[in-house]
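The data below hold one chain only, encoded as structure tokens and taken in the form predicted on its own.
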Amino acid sequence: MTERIVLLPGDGIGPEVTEQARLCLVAAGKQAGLEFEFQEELIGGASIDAHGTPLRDEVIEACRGSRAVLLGAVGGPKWDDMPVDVRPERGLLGIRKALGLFANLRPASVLPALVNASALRPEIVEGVDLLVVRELTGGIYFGEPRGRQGEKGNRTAVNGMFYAEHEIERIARVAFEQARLRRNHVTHVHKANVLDVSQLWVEVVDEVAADYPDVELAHQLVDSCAMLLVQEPKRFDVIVTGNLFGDILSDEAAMITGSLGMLPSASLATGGFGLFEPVHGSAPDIAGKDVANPLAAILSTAMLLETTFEAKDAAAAIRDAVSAVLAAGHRSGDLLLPGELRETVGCRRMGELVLEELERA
């Protein structure tokens, strides 16, 4: 049986690590007895170019046809004078609603080989593996009222942090179940101290918690919490926390690996399908000059086949050719150290590196 995924390359450097990422797909899939069809359809600044709207009815309704979807990056300065309500990362955030897309899975873990490429000193992040689970279609991004008004010099502006019960106790549930694959242990973010919002986060994540008697809970102020995961990241196991929290520590937590290069992440509807992307951005800079890093992309194709088919010995295969390739020493730019002399290698030939290590395997 052949499997539809939807592939949104969008702006900037994504075309360049979806291909290597679509590849890498294909490669690993063929292992696990999975064959894939894919259909190429645009967002972001790239739909705004081409249609006027950074998302058409028209994607969405192909990628609620498909199993997955396989997301690079969107965004960039030349749509930045754009009014905010039409710019690119308005179609991330409307697919994300429109699939239901609530729960974010960024998985934050260092790699034996990048031990010395964290800003951090090695014995703080060696051994790192923490997840983050972010609510993404609620709160402040999306909440009501918002909105501006007045005149120069009598300006206001607001935006309404709204969350309903359901919504959280449907991604506490997500973060508890992930736990129990991980090392039972779930930190739940917030600012209940001034926050009404986070007061409720407090007393549903404690009523879920009372269904998971296994997984440890801790709760923890985002602003400590930030001071933590640069201070002891090895206590973290998974984090839980709403969509603006969220959208602030997951990056804080990749930049501990070393590069936003190495993140993948998994975007979740009820029953499990899912939107997966690499956690960088746009990178227009460098965008169509071969020198970007494709591991992110390619590790958000292991969490397609782990999460959407269940093909956990592909997904492994991947992780694996991944590692290899950077025990062996390759490194793409933004993987060397300051000063450090060393040939980096684009973004195809990290991509053939990797496939290289999947065929050998």
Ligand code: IPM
The other form holds:
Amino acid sequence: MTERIVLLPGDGIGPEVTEQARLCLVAAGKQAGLEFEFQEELIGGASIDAHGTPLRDEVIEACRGSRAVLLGAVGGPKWDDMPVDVRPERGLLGIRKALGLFANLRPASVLPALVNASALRPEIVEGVDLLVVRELTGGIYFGEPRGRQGEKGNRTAVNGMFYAEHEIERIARVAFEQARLRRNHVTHVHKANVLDVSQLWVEVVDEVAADYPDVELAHQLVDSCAMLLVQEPKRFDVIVTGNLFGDILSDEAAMITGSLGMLPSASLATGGFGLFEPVHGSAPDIAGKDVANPLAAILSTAMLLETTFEAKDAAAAIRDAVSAVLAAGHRSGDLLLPGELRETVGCRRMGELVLEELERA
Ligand code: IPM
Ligand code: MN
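Can you switch from the form predicted on its own and show the form predicted in complex with this ligand instead?
Now the complete complex, all chains and molecules, led by this one.
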């Protein structure tokens, strides 16, 4: 039986990194007895150019008929002047909403080979291993009222932040379950000294915590969390938070590890269906030059293998292969230290190196 995967390469470096990820997925899947069939579709700017809209219903249907979705990145300067409602990013938000992908898991761990690639001191980042659990289909990203009014001199704009109890409860449960697989600690990040929405989060997260007496819970204000993340990142295990705070803090957490080019993510629906994508964006400045780092996309396929197919060994094989390639000294441009004179490898070569490691194992 072949397993259908929808590929949404998207814009910028999306297609390059997705191609390397696909090759690694095929190789690791084969070792686990999995055979894939890929269906490639357009999203974001690529879809705007071809069809006049960033996400078509046919694409959503194709995703629904698949086992999992592997996405690259969306957006670019070409579409930057478009109104928010028709921009490439709308495609990404649209697919998250349409597929009910409310739970966004963004792990950030520091690989031994990259301890020096972080802008923070090695003793601060060494051993960091945290997971941001970001609510992905609610909050200010989707809230009402929204929109702009008035003419110049009198312009106003509004975006409502709304959360219903059930939305908070289900993401909190995901966080507590993840903590049980890790170090049994959850930090809930909020702004309850100002926002009613955050006060509701604190209440509901506390209620859910009662079902997880084995997991320790801390509540942390978002501003102080931003500070603690750079001061003492090792104190965090699982961080759970709303859509907007999670967007910001996951980029910050990613940079602790040295490069946004290393971080994978999974966006999951009830029942476990998932879309997997690198946390980084479309990086239009380096697109098409074969210099992008495909490792975040490749590591996203490890999350896909373990989440969608429970293929833990195949996922571990991918992670081990990536670690081995880095330990052997290979670096893409984004992983170089300031002033470091080391030969870099391109996107395709980096993918090949991981494949070679996979085949050796
Ligand atoms: C992310 C991105 C998206 C977001 C954008 C591209 C809409 O920054 O996945 O973190 O804000 O969620
Ligand atoms: Mn983001």
